[in-house]
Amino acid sequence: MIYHLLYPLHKYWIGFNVFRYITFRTAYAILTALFLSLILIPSFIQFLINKNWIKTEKPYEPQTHNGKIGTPTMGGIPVLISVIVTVFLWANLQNIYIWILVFTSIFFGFIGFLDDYQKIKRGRGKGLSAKQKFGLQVLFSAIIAILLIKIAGYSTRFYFPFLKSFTPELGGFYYILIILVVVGASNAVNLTDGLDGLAAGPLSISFGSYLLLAYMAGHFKIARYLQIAWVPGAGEVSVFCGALLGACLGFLWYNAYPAEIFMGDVGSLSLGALLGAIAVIVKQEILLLLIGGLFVIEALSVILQVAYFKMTGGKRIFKMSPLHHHFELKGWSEPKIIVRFWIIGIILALTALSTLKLR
């Protein structure tokens, strides 16, 4: 509202003209989205004890997590009110992009906070079932999907890093890569969040990375500099990663070991399915794997650590999955694995954004 509000008034002084550039508008949208998170969630701590919205015990998680139960979930939900209000009030919302990525927050963070009830309400971490949950996931990248090509017009053909001249046309093919990735990625954070603060960190150094990307996708002369996919309005898909940016940092204030609140599935599936979304939308659909690569060797665990006990009847890979319940049945305490794999999410993203050059 900011910007609709403010930028048509620089026909009458010429520093309104700031409120244009998508640069100015994203510094300012990852700082509103902090100071709103680190005022919301205070309050919303106290609601959610209140309402007993806390942890419940879960059956697969190791028994030092037992001292987290009745720590409050649903952190999620501030996270998503200071990302949507902040975008109303800095992005221009004339661009399609932008919707899209709001429809995403609410249909995957009403999957999440489905599954969040049902676990606060029956116990014993019993939320949605797999079906149910993966579904809804299902049918709602289908609709971001069908948004995307059909409404926002948006290219189906393909790009690979380091191969600048190879862009296949994937036709309706891009329907699937959609739902696989937006999916995907909305998984993988979910399986993360399982200590404090270890999902809301690479999920910042994420959207960071993203933030960049968005910004060069969208600059015509920057994009055809570094031979990457020119993807009109974009650009204004910075705000948003601004915003999600500014979120995480004033959530994982609050989420840092030892945690006042945990995301939740209503955090954690939306803020994944975010960053799908945005990977596609500035097509580094390939680089997610990079730049999310911590997320997809959790994922990847548990997936080696579940056919492998089939396939053996009963051996495991793992003590225990997510990887990082393996570390701490090893005796890493907390802090180390969370920084550690910090640490590892840093080293991914710098990797993937130094790729941009390799073409």
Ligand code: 57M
Contents of the next structure:
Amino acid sequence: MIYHLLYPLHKYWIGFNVFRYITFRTAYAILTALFLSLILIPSFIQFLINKNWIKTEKPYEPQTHNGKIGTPTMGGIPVLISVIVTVFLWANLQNIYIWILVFTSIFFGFIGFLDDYQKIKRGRGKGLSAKQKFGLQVLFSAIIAILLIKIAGYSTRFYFPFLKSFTPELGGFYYILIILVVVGASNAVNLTDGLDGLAAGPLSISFGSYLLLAYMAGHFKIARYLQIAWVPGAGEVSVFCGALLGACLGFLWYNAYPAEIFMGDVGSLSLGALLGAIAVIVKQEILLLLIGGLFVIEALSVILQVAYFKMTGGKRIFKMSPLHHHFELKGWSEPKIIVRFWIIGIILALTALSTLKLR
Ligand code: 57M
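Okay, that is the form predicted on its own; can I get the form predicted in complex with Muraymycin D2 now?
In what comes next, the whole complex appears, and the chain from above leads the way.
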């Protein structure tokens, strides 16, 4: 809104020209979302406690989690509100990618809310069935794929890191790729969100990384110099990434150990899907495996554990999956696991960004 209201005034005073710059609006998107989440969450915590929308006892959980019973969940709601209000304030609302990301937030936030609400009403962690959740995720990501390819004119050429000129035309297969990336990222973040700040920290690192990648993908000269895909209009996604970064940091202020609030599936599913959708829009899907490497490792630990468990009739690779529970059962303290995972997340993100010049 601010962009549309104030930028046109540059005809009367050159100072308003500043609202044209994505860098300026991204910086203020970070600060606005941070401020909004910091002031919204405390009163939301009180609202959740009054509604009794809190963590209930769950079967088969490390003992250390018993002390968490009663912690309010669904903190993803004020996070999404902060993001969307910030985007409406600072983004160019004529940019189709902004609207596709707003729809992604609402679609996957809706799935997460349904799951969280069911868990609260039924107790003992019984939310939507895996089939219901997966079915809705595939449906909504298919809609996102259609909006991207059919409405936004998104190119279905696939780009690989390091390879300069090998950009195969995937055609209709890109729909499947988009669904895989969005649904995969959504579930990987959901699985990771099992310790205080364990999802919000790496999400902040990931959105910060994609803030830079979106700016570069949308900037013709930079994209050509780095030989990455030039995606006209992708630069505006930096503003959305800034809002996500600010809101996640504001949430982390209260979700840091010992957490006063959990984000809930309404947060983890939507933020994960947004990470996947942003990676698709800026054509850096493979780099997501590195930037979101922590989420990949956590999801892989579950896949390997379940597969091995079934193949061997009950044996386990890890003491418990996802991986963070394995370290809990090894006796690592929760803060130690969290901070070490953050450090790994930062290393992975820096490694990913360093590949941009290795061409
Ligand atoms: C998402 N949810 C947390 C909170 C958060 C197939 C199987 C791998 C599925 C998986 C599963 O159920 N995952 C659900 C993880 C839960 O967090 C809530 O859920 C939201 C995110 N989705 O926002 O609302 C608990 O995590 C703790 N927590 C914190 N701080 C936070 O900031 O301490 C969360 C956020 C919260 C709280 O205790 O209640 C969760 O862990 O359920 N299942 C699992 O992950 C289970 N693993 C498992 O069964 N492993 C098996 C194999 C055979 C699959 C094994 O390894 O033997 C774990 N889930 C539970 N307990 N509940 C095991 C331990």
